[in-house]
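As a starting point, one isolated chain is supplied in structure tokens, in the form predicted on its own.
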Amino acid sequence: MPRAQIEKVAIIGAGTMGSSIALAVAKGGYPVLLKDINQEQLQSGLGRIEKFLQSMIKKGLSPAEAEAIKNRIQPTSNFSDLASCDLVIEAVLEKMEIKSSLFKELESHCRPDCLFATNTSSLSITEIASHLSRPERLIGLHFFNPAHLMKLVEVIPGLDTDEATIKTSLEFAAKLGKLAVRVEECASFLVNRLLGRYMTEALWCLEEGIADVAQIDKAACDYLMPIGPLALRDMNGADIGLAVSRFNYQEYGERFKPAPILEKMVELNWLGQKTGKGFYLYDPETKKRSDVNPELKELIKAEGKKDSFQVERLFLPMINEAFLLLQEHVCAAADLDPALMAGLGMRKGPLTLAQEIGLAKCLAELEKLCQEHGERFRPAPLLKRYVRGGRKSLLEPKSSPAAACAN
């Protein structure tokens, strides 16, 4: 039987994400073992944690509390030290062979009732668990970066995850002060799946020449977002963005098709902040953003502006994907907007936005865009049902996906 109560936690991987998760867990009051392969990696991770804490002190954390948090984190390079842990969270490279090998190793050192969690942002929880002799104790705990500051944790069961594991994991994340949202397994899970539609559509708008970089980013920020989609792509890296886009395209099909401009930018090594050039130009030392990259216009081969740019064009695909996601019962309707607001900093979620625009108008606009641009705008069947049923919002008491599908 999986552990019902968490008292001691281990984090595997002292990189940027692992260090941040370790800090989040220690901040929540838990003793933490931070494990990596050698002392050099561990010292690097502890150095990151110290920098995180100094930043938190500047924002109001008392030095005494910072010291108490730091003292809850103990480094180790030995698997044998994990025998006393109730939960182990891995934050290693996003490669199936590395994660599956790690969990096999953990099984030989941890108690049978110790819970295992993966912080993967995209890999299959079920596939990782399939390599274990006790797959019921593995779950996805997807923290958002930086984990010690971001409020959202997606709690993702695999096909074999025990209900007790799910319950304990949701309670643990909540005790860290996080918004813990249960998400059924699907490619890119909840927040990154919806983010992907919005990010990709921004690239298609640029590709078509209906708006430039500054217009797209300003419109998105003025409308809902804390940062524009193209500036965010530069922060995360065009190469990472392309890999995620290709993965989602493989999993979901045409509506996630990568825009050609992104592939061209990766070929040119215009990856964003880390190479000094992306959609914007960056100072090589400070990474501070300056002007829009003037060479981008050479990559845009639009034959003429067919449409005028409307900012809703960026968010309609996200709204549509939200209906598809709820149709698949990936999460509860009531959890969707809070998850997007906590995970992305949106000022309102896509379901609230859809209600404000009007579901009938959303459907009409999607149908029009589908005729003009093809499959990536094909309206979700659940959205059609709501409009045909005269519903004004998916958040109305009678408007659960199950009720709609039963109509």
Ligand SMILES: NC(=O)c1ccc[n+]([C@@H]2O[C@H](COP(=O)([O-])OP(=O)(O)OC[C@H]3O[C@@H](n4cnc5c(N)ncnc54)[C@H](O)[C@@H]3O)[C@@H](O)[C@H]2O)c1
Second form
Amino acid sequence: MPRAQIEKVAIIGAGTMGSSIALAVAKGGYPVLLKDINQEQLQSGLGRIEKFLQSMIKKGLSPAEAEAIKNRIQPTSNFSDLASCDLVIEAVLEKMEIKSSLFKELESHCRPDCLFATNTSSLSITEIASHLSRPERLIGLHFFNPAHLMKLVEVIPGLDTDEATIKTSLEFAAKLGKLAVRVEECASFLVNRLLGRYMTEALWCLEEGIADVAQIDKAACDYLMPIGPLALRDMNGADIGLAVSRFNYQEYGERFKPAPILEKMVELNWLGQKTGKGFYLYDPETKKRSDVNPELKELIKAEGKKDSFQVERLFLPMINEAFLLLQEHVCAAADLDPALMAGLGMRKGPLTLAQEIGLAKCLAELEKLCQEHGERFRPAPLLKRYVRGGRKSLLEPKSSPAAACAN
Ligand SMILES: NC(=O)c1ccc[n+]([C@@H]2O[C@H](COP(=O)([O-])OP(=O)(O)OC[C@H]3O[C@@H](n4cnc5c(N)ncnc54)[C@H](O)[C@@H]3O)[C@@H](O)[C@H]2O)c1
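Swap state to the form predicted in complex with the ligand from the form predicted on its own:
Every component of the complex follows; first up is the chain already shown.
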């Protein structure tokens, strides 16, 4: 039985995520051991934590509290130190062999009741756990970047994870001041699965020539997003976007098909901010965004009717995916909008949006788009059921998706 009470935490991997998770956990009052396979990486992780704390001081954290948080984080290079921990969170490279052999090693150093968590964004929790002699104590704790600022943590049990591990993990994430949302295991989990549909749709709109870069980004921001999808793609890198798109396509099929324009941009090394050119151009020194990339026009052969672009088009695939996800019982309907708002900074979630547009109108639009463009707009059976049943919202107390599916 894993520990019900977490008192000391170890973070393995001091890279982008590990360092900010260490800070989030120390900020929550827990003593933290931070370990990396590479001593230089460990030192740069500690340096990043120092910088984060300095910027938190500028925003009002007292220097004494910053010092206390910093002192709660202790670097280590010895596995034997982990014997005193109740929870180990892994944030190493996204490779099954690396993660599974790390957890096997951890099993020989940690107490049998120590909880194991992985911060993987795409690997199967069940598969990682299958390498352990006690798979029931492993769970996904998916923090968002930067973990000390982002509110959401997806808590993802694998097939073998036991209830005690799930309960303790949800409580632990809540004690860090996070919105802890239970998500059943599926490719890309909750937020990134829905984000993927929206990001890809923005690329299809561009590809089909129905809107240009500035129009798409402005429409999304004016509507409900903190940043446009194409500016976000440039920020995260077209190469990363393409890898994620291909992964989702392989897992879910046609509706996640990557837009060809992304493949062409990766071939041309137009990766976004990091190469100075993507959908926009960037200053090589400051990385500040300037104009829309003028050469992009050459990649877009189609000439659609720009005046027919409606911003809802970007969000209909996300709404539809939300219904598919609820149909699969990936999360509770009541958790979906808050998770998207906390994870992506949306001003409202897809279920609220669907209710505002009208479920019947969403369905009619999807059916029309499905006739024109095929599979990626095929309406979710759960959405059809709600419309046929005359329901106006998924958020009504009486409308449980489980009940609707059972009909
Ligand atoms: N970067 C993101 O935005 C993000 C968001 C959510 C989840 N994730 C996931 O978090 C994990 C880490 O991603 P990242 O962006 O921090 O990667 P990163 O490359 O910045 O850091 C990985 C760190 O792990 C260390 N490492 C590798 N093997 C190790 C081992 N056996 N033992 C100890 N340390 C080891 C490396 O030296 C490096 O410091 C990945 O699984 C990734 O998918 C990333």
